[in-house]
Amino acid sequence: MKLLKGLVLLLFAAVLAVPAITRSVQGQAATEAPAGFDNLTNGATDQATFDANKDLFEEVEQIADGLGPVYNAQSCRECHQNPVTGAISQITELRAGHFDGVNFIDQAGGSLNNDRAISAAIQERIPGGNEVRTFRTSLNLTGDGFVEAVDSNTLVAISNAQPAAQRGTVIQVPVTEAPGQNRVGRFGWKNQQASLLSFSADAYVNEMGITSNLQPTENTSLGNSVAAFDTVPDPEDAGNVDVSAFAGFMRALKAPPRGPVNASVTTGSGLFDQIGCNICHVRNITTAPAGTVINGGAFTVPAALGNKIIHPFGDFLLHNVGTGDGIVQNGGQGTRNQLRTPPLWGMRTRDRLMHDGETVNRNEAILRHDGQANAIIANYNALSAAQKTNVIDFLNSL
């Protein structure tokens, strides 16, 4: 594993933002957050910093580093390469468990079933009972670090603005590199995370298998040690350099940007906020003054991250919307069937659509909306053909 220089821990927190020009606490002038998928840092870090924390992200991680004995992929980018690395891609990882008719109850190990392992003898497979099974995407990361940056108040304001019936669930998880203390979830289907280096730390332990001061316990195999396997002493990833890494690079990725915007798409965008796709959909968001400490004191917002309005089209919060996954993590028993609103921002690089990838047209992804999101697709249906081509050809030119 490769050594991290000059690395600088960030951390966020944000207001929302209603007009496209806000004012801070602070009276600084909101700007806008840069986008593009162009491998150029958005100022979070310098291009070397930004440079050496991908490569590390790109680094396809052997045995002897570490990897498994149970995993998923060898290295993050890939879940998260497309167009560029750190965005989306086709990848999925497979959760499992039993729902006893009040509780979901993790299969042995955890309702993570990881796809390969280092030994045949340690593969993970299914157990019958466990008739609760799902696939989950892997997400966008682009512009993670300006969401990161969202002050939980915001999140919770978006919440009490939403009317009853599609009001979203917060939730606080606990913040990995600062023990003791919580924040607002927004990070995963879940929001099970609420830092991108307590995300970091999470990802690598259960996707690849090495463990960090962060998380220095290592996965079992459907709940047996996998100790007799293990070669390499934990915690792998010492002094958590990678996942610093890792960590640094997502806050340093531009947001996704725009494409070409026509008639049609403007037309669409209204139709868009007009039958309440945007209650869910938050296009705006402002993040946190510079300076603002969070996260319990472990991070403090920079300027490249702080006022800076984005365009998230997500409002970080979890609804049941009829597609949940039946999987508890974070947010207890009542989160079963809930998701977090996956942000439309970049949604153009995807070919396969909602938690678990299975749509793969857009039309047909509004359709499988249900629950809190009932009233809002009889607008969509009373819509002429013509119509929901329009809000069609707005969805992909985000």
Second form
Amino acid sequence: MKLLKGLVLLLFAAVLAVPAITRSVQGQAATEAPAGFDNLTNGATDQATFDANKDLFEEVEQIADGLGPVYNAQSCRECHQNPVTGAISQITELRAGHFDGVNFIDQAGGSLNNDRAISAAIQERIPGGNEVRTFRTSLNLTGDGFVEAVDSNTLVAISNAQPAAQRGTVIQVPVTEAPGQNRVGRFGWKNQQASLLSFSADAYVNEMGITSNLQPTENTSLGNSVAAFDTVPDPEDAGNVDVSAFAGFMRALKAPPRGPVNASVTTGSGLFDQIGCNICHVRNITTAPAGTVINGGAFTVPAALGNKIIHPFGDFLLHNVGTGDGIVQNGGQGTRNQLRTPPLWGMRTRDRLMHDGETVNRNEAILRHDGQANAIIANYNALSAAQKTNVIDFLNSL
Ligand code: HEC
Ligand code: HEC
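With the form predicted on its own done, generate the form predicted in complex with heme C in the same format.
Whole complex next, starting from this chain.
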């Protein structure tokens, strides 16, 4: 009897020990998302399609292609390149506006200031009265196909499970390719987009000045029309050919691979969880099962992206950690000083840290957190010098 009881207990313990994260709702075991900076497809498209889409992502646009009239760069790759096409770069963008004591108001023509123009006559220069200004660093896109495939309810559940003091804000944002439909935002420093196709069309017009059916209207120069300089009829990317290729390329990118792991990295990894960094920099997320319809009905999760375990070290939620840049995008005035927890995967390829790139040292990036991260930073400060080195070594392995 005693033995039987022991056996039952043992069996019970064995059932509990099956990690919930590796079981999908359909009962099939989730598998690790493929990782690599290797220019190879994750399987969402075949390799030939990946290569063709990558060529378009790398293409240098000229005025005859519709570049500008105001723009930031000539190619997606110019800002998403290190160490492979689709990853990151040191390039920043400039945003500006005015705070009237209650609301943030965009500078004329929108908070994004285009840093280049095809004619000096329409160069954007921030006018006086726009005292709210920020730089925004480029972001890594490798692994973003998996992020898009995360069910919105999974992000809501992460927020609900966070302690009240650290709880992240969920925002719903419009899906451009599904008019009238919203989805939980997860892309950009302000979670301003939810779909990679939406982001592609947005980036094409805002970074390169190339309109598409999804974003058919050219930017202005500080609110003034630039039509006199625009020689190519809109939409310049007729039929959304290029923006669909960009989305296809990003969906087929593998997740960032881990760097070398030594004893200090392993110790730092444990400390990272122990002191609570993982409350916001979430370690494991499983994507929705293949066949799940997302993006307001516009996209179905393919087998290569479905039911995959990713390790983004981010929660894709907005937080106020005392560094807020005062800019409002798709989240309403309440998100003025909130920023998305940046996923730390691939951060060893990044030397300018935080949203503005103004912190160039890991320890200083940690110490710059305040607000919602206060208690956790206090835990970090209580670590020994050797333990802090372990945490930094861990960050440098991501
Ligand atoms: C001038 C530099 C620049 C160019 C060119 C550029 N990007 Fe970006 N990209 C950025 C910056 C900066 C961000 C972060 C923007 C923010 O949230 O403020 C970003 C963010 C993104 C994101 C969100 C990533 C995430 O995980 O949150 C996607 C997707 C993206 N870019 C796709 C593209 C595509 C597609 C193109 C080409 C059409 C492109 N970008 C061109 C600088 C650039
Ligand atoms: C309350 C949520 C929260 C907690 C807790 C938290 N972070 Fe962050 N972390 C953020 C946010 C939000 C940012 C972006 C801030 C910015 O860009 O201004 C960030 C940025 C970072 C960055 C810069 C990443 C980059 O790519 O620029 C690092 C490194 C980092 N955190 C490490 C840590 C470590 C280590 C801990 C634990 C000691 C920690 N964080 C705890 C939310 C959090």
